[in-house]
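In structure tokens, the next block holds one chain alone, the form predicted on its own.
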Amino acid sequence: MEVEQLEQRLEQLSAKAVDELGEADQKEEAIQVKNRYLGRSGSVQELMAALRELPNEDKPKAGKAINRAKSTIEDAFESRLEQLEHQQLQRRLKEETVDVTLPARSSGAGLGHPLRQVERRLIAIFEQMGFQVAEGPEIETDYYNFEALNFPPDHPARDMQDTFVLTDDRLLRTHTSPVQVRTMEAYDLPIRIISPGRVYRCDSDLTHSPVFHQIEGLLVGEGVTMSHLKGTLTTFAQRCFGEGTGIRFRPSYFPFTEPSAEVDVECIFCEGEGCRVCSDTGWLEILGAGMVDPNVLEHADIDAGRYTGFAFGLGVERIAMLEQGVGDIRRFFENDQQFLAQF
């Protein structure tokens, strides 16, 4: 390739960006389309490859023309972010205007819902070990909800039965994960985030909802052990259940983790001696945890051989069920004020 044809693919592939980015109409897709071109595979950073065959006498002008074309692409992605950010506040002001010609009501204070106290207060304890929140869409692909993830064709979990299907290939996420995966493809190493957030599977009883909340962990950097993930987690059921609190590892099974646990720490009401709550173990399972298989950071583009990686999942029902003394989680969506007011 010459130097000219470098140079007019680069202003193509830059026109090309800027007018994606100009469509983009929440946050998450202008990133990705910023990545699309700028990204570690990205179409710009495949050209760079071109400066290899060009003659020494060409390669300053290239240089000064891929430069330009990532400053054409960045300015473009933070002047739309920008205008996202000025479009959602002028939305915020439309719809939050008060009528102050109302007349005034009163009414009782009020408390947060139980389910968002004990979110916050665990958001909370995680934000404290460096780990920041990241979200993502509800309304998932199959690729992030099981492709990315590990999951096979004929893993149960793809089921209709277990899973709400939209479309061919849209569903309701049955876990917060997918937000794992978007995470690592969207920004450098290394990552140490939580995804808290709605999850939906076709299950209701005493102890599981069509929907819950989930607060999912990632860490993935050089280095990164088992023995990270157990002092993380030893750390939080600490700060969670109090001083002192034990906890242990069983092994399991998880098709994104690679080796899974499940976690479980020492019963809160008998403090290990054998109740009712723990069915005479001991032991709450409290969530499932594990090193992040080496499959889901290939789909991501991160270099396995390198990088490594620990991912937890707990459930924020079934902390504030232990804590609160519920025992059916349907209370919790039920509305009853007389129920919320205990709160």
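Residue numbers count along the first chain shown, from 1. For clarity, every value in this text was computed on a predicted model and none was experimentally measured. Think of the rigid core as the biggest set of C-alphas that the two forms share within 1.5 Å after superposition. What changes on going to the form predicted in complex with 3,4-dihydroxyphenylalanine:
The Cα position of residue 331 differs by less than 2 Å between the two forms after fitting on the rigid core. Annotation for residue 39: C-alpha shift of 2 angstroms or more between the two forms, rigid core superposed. Once both forms are overlaid on the rigid core, the distance between the two CA positions of residue 61 between the two forms is 2 angstroms or more.
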Contents of the next structure:
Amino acid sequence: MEVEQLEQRLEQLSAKAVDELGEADQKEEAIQVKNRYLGRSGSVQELMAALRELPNEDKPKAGKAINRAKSTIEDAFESRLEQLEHQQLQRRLKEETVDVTLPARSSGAGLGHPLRQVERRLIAIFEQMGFQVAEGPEIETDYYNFEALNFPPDHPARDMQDTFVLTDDRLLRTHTSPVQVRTMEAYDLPIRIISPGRVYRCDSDLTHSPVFHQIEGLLVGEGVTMSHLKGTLTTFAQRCFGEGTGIRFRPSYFPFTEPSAEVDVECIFCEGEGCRVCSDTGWLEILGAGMVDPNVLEHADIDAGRYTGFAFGLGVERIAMLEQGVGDIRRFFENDQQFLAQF
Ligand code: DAH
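Now show me the form predicted in complex with 3,4-dihydroxyphenylalanine; what you just gave was the form predicted on its own.
Below is the whole assembly, all chains and molecules, this chain first.
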């Protein structure tokens, strides 16, 4: 082969290689093309044999031509690779882009826990009647939970409440009534408070939970009578359960009130006709109440000759269960999303 022929052949080869590289649309394909021309048994390499047979004076010219062809192909290979990588990157960017115009997946606004919803509504009713919210500790002393409320030591009435005892003197409050005493100690008369909060009793079944919620009410001043209590609770029942809801008082016993009463409202399901929920009585028991026992006033240094008061206590779960038709009190404390989402 003449040197000119060799040069021509190299030109053709490199032009063909450049074309083929331009058509390779995968990195692997480009590598294959490159190897076909520049690899150990590639077409360019084969022409090295032809170079060796040329007369010595032609060899430099032929060598240069070979190097030129090599670098043309290599350059074309590099730039094709760069192109392919760029294309691949563009493709990925396009596939993986976030479409900011898509509507967001909504997570749903949170709602209050069903017990909290009921509690808030009850508090609002009493606030509208002028009661202020007062709070007290959940870890109480025997004095505030029992003694100052006229439960003498060893009095059987203490057994009405299955107490979680912490130490000799500390316990988890079994009711919100201790806040009565704390408020009377801390504030001047007249007093008109409600005290919502958690209470604890060692008890668990369909209608009892070891932790539950009460709202205590207390009104103390001059000339407070049982009819004020009745008026207050009647207004409460009507605002809570609807106009025309009747209430009735049944004589009862609590150490801290005298006289004491259990208060029923007309059944909110059958409106007094009698149904399964009210066991055909037409009435639902929802409250304990009474006139503050003079002993309780005296414990708080209030002159029981001059001042009188009434008190009441209600269970939040009881009302929530009635209104929301929940049969097992423990459902409120399991944090089952499906249950909670219904409210
Ligand atoms: N503390 C009572 C209880 O947990 C409820 C109660 C009844 C509160 C009568 C009162 C009341 O203030 O007058 O069983």
